[in-house]
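Just one chain follows, in the form predicted on its own, and it is written as structure tokens.
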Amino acid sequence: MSVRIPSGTRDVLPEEMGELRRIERALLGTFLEAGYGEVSTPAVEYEETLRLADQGLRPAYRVVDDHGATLALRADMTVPIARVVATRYATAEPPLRFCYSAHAYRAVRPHRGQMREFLQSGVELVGAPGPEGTAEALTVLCRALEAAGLREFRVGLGDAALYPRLLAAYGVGEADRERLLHELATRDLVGLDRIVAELGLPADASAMLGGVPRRRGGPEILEGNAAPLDAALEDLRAVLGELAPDIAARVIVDLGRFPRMGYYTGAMFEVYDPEVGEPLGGGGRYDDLLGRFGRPLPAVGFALGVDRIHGALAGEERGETRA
């Protein structure tokens, strides 16, 4: 007899669900410590409310309740987070600081292996604004993931803003904009290329709008740039300003980094580790997200995918023993 389990979905047994526990523990301990409170939130939520937040993802699944209202299960917790924010704390004095750990459900392309499903544990800070807010939580994502044990593992630095700066600095019309920022979304720089070719802009221009995305580097990269790139770039030499020693040391600055969620606006990043192929989470600034629920802040989060953490454990032991 067959008896089958959703796709993109599995069954965690006692001796993994308790290794997951213990990253869960040691990621909450470190947002609890550095004043974080913790937060629930259902994990369905009116359709209506998650299409405020314009994340550009669809729901992995949907369903209707007894009054034929539609629900869907959310994508993440940066959305039901400001849902709260602007019910719960609607007079509350900023900043607040918010952590987590729960499911998430994205719909995923068939036959590609990837979860519907997912573990995440994550912050959001509101009301923090600018480079100080970015900077606090780097500081508290790379100190939650040296207590879940990673050594190796670095975070790719950009900027949501920065492209859109310099599309608008050489009079990109919209719908061109629209175009490259999708090839961009999709790290698809040859039809990026193809693109900026077609626009027939001044070849300074174009030599910018093609050569940018793919400066990734240090933090030399952010120095000595031309117009109007060198003004794009002074939020992210502020967030690297704010940040310890040894928090920098473990930036990479990428300059092709643009959003597939909707909502982020500035400063974004990613988590990278040798032993795993995919990002083993991210976050960034979503300074209008509140506003579209009721309450205009700034803000900025991230998630870190617990399973993701796993496995890079469990790569950077095995390394351990071949060496």
Second form
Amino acid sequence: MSVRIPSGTRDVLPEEMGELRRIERALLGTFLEAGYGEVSTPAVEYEETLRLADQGLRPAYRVVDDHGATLALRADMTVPIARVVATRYATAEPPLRFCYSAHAYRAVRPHRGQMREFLQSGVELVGAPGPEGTAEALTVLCRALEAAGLREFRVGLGDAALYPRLLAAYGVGEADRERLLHELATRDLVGLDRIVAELGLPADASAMLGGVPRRRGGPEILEGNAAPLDAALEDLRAVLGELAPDIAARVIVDLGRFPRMGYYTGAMFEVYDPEVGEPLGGGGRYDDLLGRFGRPLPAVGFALGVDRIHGALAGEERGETRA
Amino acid sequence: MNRFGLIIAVPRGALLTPSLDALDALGIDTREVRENDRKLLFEDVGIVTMRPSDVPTYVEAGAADIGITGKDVLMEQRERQVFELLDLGFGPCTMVLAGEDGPDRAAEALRRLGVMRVATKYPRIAAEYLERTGRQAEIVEVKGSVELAPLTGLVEAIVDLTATGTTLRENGLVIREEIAPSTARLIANRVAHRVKAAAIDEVVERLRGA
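Instead of the form predicted on its own shown above, give the structure for the form predicted in complex with its partner chain, please.
Then the entire complex follows, led off by the chain already shown.
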């Protein structure tokens, strides 16, 4: 007889568990020290609650309970914490600071090595608008990764509102706008160029709409730009202006970020380590989400994949051995 | 390693020679790759060679920083999280719906049975195209020569990639509908696209000019 566990789930044995806990403690220690209170919420919620997040990650696993209600496993911690804020802190004076280290659950595509269940550590900063709130979250993010022992990481900083602002400035219609944002979200810059060319805009507008998504680099790319790009970069410049020099040095400004889905409304971050081919985590501003739960407050947060940080630390160690 | 410090995934098959020509134009010495059919990994020049359909897999996971593959492969593997940076222009071909010359058996099957059977190596492209055009289809995925399937009565039509149409013609098949054009594309890993931005931009600029 072979006793199996579902694909995309795994057991963690003592040696690895010790290493994962060390990472988790370093992250949570940084969050707590920065004034973020740790919360725990149920892994199962009413599906209708999770669906309130609208464009958020749809819950992948559902069961019907003994009263006929549909329960679902949470796909992230942001939505449960939004519920906590709206219900348990309905009248509390913002800003509110929460942190967590908890499992979340997502659907997987077969044979891709993706996990159905994964451990995330992160924070939610509620009631602190950008750019100060965004800069605080970015700072906590970098300090936590440093505390975990990661050295080479960089943080990509984009703005979900940037490209839509440019499209509005050039008067691009709704249908074309959706097509362009789809190409941007799916990272197809060839398709984006083709649609831009079809629009028949003046040469400078076409060059801007085709060129902006390709631009990424240091803070210098935010300076000396023509209108309307210059005005659209105001939020990113303000965030950068709030950062300490060593945090700003970690930032890769990325004008091509646009969320494939989700609730991001402004600044978006993603954590990269040269040793790992996929982001270690990410986050951003979600200024409209709390309103759907009945307490309209601006918010920002991020989640880090503990397993991925573990992989990046191992990779950096190997890199040092090589060098 | 090449002077860009980038691991490059290069497709074997029809795209190999034009891909290596493009890399030559970047000043990467591809002689060893051209002279060696069996070897897969060329560490001195940062090149790994593989089937075109494996290129997105390696690039998505970061086993290669950038890669070259056909748009057909990218359309079929739409969920891969890679950047599509540049249309390289070579390897032009067309994704088509084809059937046996003579009466259109697929149309007849739809008329009389309400469903057509379609063989393909591109099940996603085929299924999406037929759904988009409002036809009920049973997709039969095959790994080898798709042209055989309609000739043996397995299916009434095929969805496949064709460059010149010669193989189709030689097997008595005709193109009924053109689905989408395809050419070779330069793709990049998500993390490399940010942390190796300068090197990747230089590659893109030089290939764009070539």
